[in-house]
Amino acid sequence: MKCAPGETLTDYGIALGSNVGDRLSHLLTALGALAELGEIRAVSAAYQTAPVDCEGGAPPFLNAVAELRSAWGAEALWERLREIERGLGRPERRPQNAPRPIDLDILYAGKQVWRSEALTVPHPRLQGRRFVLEPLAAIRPDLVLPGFAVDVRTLLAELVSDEPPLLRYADLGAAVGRRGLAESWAAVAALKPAGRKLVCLTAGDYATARLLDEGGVDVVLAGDSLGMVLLGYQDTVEVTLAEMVQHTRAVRRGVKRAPLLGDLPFGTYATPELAVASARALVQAGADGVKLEGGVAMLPQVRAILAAGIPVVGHIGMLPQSVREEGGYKKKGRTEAAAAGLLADARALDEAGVEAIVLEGVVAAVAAAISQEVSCPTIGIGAGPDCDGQVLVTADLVGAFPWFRPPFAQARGDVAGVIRKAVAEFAEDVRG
């Protein structure tokens, strides 16, 4: 939801700390929801803490701590937090301290004191809790809080608390949404225009993301082929926001001039609310935008993306992330039904104003015609050589993966065979 214009703008500090599930993408995605809410002016490292006042064997939390500077009241605020919570699972009856996916509280509300029957503010427990006042220190040591005679830093230098050391446990990476994101897809619209074919390639990884960079790539995608090819999984569909967060700030550090693609993971688009919230977790990781599978059942969640100033490519036939549903990895598009069907998705995400269309495993003389029909960029890998532009997991191109390579993706050289030469040599040089 949206604030009116011209309200007045209050300093938030928002509590978040989560220890069910997948921790640390619940903490990204309740951060992406936030966004929606105001601007993320700062945010701490995620911690792993004990946990406080809870039953015995509790598993541990992790722990961060926002300031979002909004236009919402205290009460309106807390109310769409509750929201996000329940968005992320946490239900709405719940014994008291019992383990859940997210937490969400409100700290503190600029100078404001409040208090109602459901909202005291600022915390009235924060003083004395480690997990709450060690990562608020981490970005607002100064802060003298309502109440208060000294500022957080010297609140926590003199915390008197049985809690254990908190252990540093993640980045959450940049706080403020990147800016400007249209612009740098700007050069990749011109290219269909032009008649120049598009190249985009995988990166997982801070050295392959420069080595891309450096050779020319127009795009490089931060793609959840990562999940096999670096993680060892068998396929996407286990890969975590977490884990796309992670590497895609990696991948930012190496590519300075190519827009970077990030791949929404599987599981993290499936309204639209959390599609927003997921994508704008990959761009404060340092996306320039998301890519997510699938056409027409997709268009809620690609224009609600778009509404939120996030660019986003398409990727429809072969789906990666269905493959267990489908039993395998299977060519689209071999029979009319099902050309009509794929040319109709794609004329849909390009209406809705997706960048461009990855289009995979699809019949040639299909992806041929779609590339026709649509305005925006097709990339396509296993899809013949009539799209504007193809895409390979760069492993596949390089050779680094030899367990598995699909039948299209030509491999142009042999890093594998060199890393295993190379090793043999060394071992037998220690050995001697």
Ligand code: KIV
Given for the second form:
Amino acid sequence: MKCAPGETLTDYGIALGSNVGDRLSHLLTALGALAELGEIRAVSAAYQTAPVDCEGGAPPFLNAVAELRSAWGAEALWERLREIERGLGRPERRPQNAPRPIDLDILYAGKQVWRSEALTVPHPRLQGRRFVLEPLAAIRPDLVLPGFAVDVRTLLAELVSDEPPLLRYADLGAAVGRRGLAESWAAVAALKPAGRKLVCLTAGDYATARLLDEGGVDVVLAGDSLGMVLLGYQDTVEVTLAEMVQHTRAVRRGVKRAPLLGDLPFGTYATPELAVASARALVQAGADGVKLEGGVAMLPQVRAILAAGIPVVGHIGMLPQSVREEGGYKKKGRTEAAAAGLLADARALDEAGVEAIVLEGVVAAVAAAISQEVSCPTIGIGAGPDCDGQVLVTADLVGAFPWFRPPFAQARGDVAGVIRKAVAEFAEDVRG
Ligand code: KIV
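Following the display of the form predicted alone, present the structure of the form predicted in complex with the ligand.
Now the full complex is given, and it begins with the chain already shown.
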């Protein structure tokens, strides 16, 4: 058997299925592992499907199909798929069709027709299964498999099956083709030792995100300030995880290059378990890491998220999610004790392994001292010029939110003015 990748590249159709535990995470983890074996050329959405040929009461599946271009031979790839399944907790021996965290099948292997004890390609039951044909038709409708007279689209149209309709459950495209989560932060980590400042701006929509990414910012933050500048809330406390997921998805579509930082909204990281679940939701929406507010008090949450393999950025100083408790936006680090507290927070986050720390509304000298002290970059906002980088809410930078702008944010544009003028001119044209 061939047990190392060779020279020839083959396009494999791989069916993925999961009906136990965090099914979407299992599919995403399996896709990540597949990406190590070649290039994922296409991936369907994840569809929720009724179990087929399973015991009564079996939980529903999430199914998807990916096409992998790989140098592994078919049988060796089959072995690798078994390893991925085992890595995701699928026991070696189990009753046939028992619930499983992950099921990976080779549907086709380029133009090969193959029959061995372990593997038959094309998969012998492929054309009778809606949960395979529908996702496959979504990515390769024109594919005519070896031994078949018609393309996949036609196989699906001609399928006679009593399977209920598939429910489109989640987009998997955002997770594929992205660099590994840790890898996407490598360029950020290199800035501070090289003495270069980090530039971060916020985005809550596709167009802004794309403009920032194309403009060369180092980090795009899908920050919960979008609750104020895009959704019209009075503060960030009202923002929900569902809203952050939706906006993070939109931002992901626009960001191809910089790491995309998702912001955990208020109330979604009260415990380490909740923090991990919320962070996963943002990663599934496309974030390359998450930011959360708080220092030493948040260490259990920070450690739990990091242990789940998700990069974290800290946020200390003036914490917008605590504005109601604190009765307003107040500068931090004014007394010696407060400055020492901030330094302890920053040190603890740095030692835990965060990618960076946002210092918001911190006395400039204190922010400078923290920046000297910690190894990770600090990103200042209203914290003086001596942080390792700066972040602004993009609406403040471009003058898109004229009703309030913090004093430290210098507007370099007048988007609100441009819109007002264009509206007036258009109205005049229309009304005559
Ligand atoms: O949500 C946001 O925009 C932020 C920045 C102010 C850092 O957290």
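Here, rigid core means the biggest group of C-alpha atoms that superpose within 1.5 Å across both forms. Note that the structure is predicted; figures quoted are calculated from it, not measured. Positions refer to the first chain, counted from 1.
A.B. asks: After the core is matched up, is the C-alpha of Asp213 off by 2 Å or more between the two forms?
C.D. replies: No; that C-alpha moves by less than 2 Å between the two forms.
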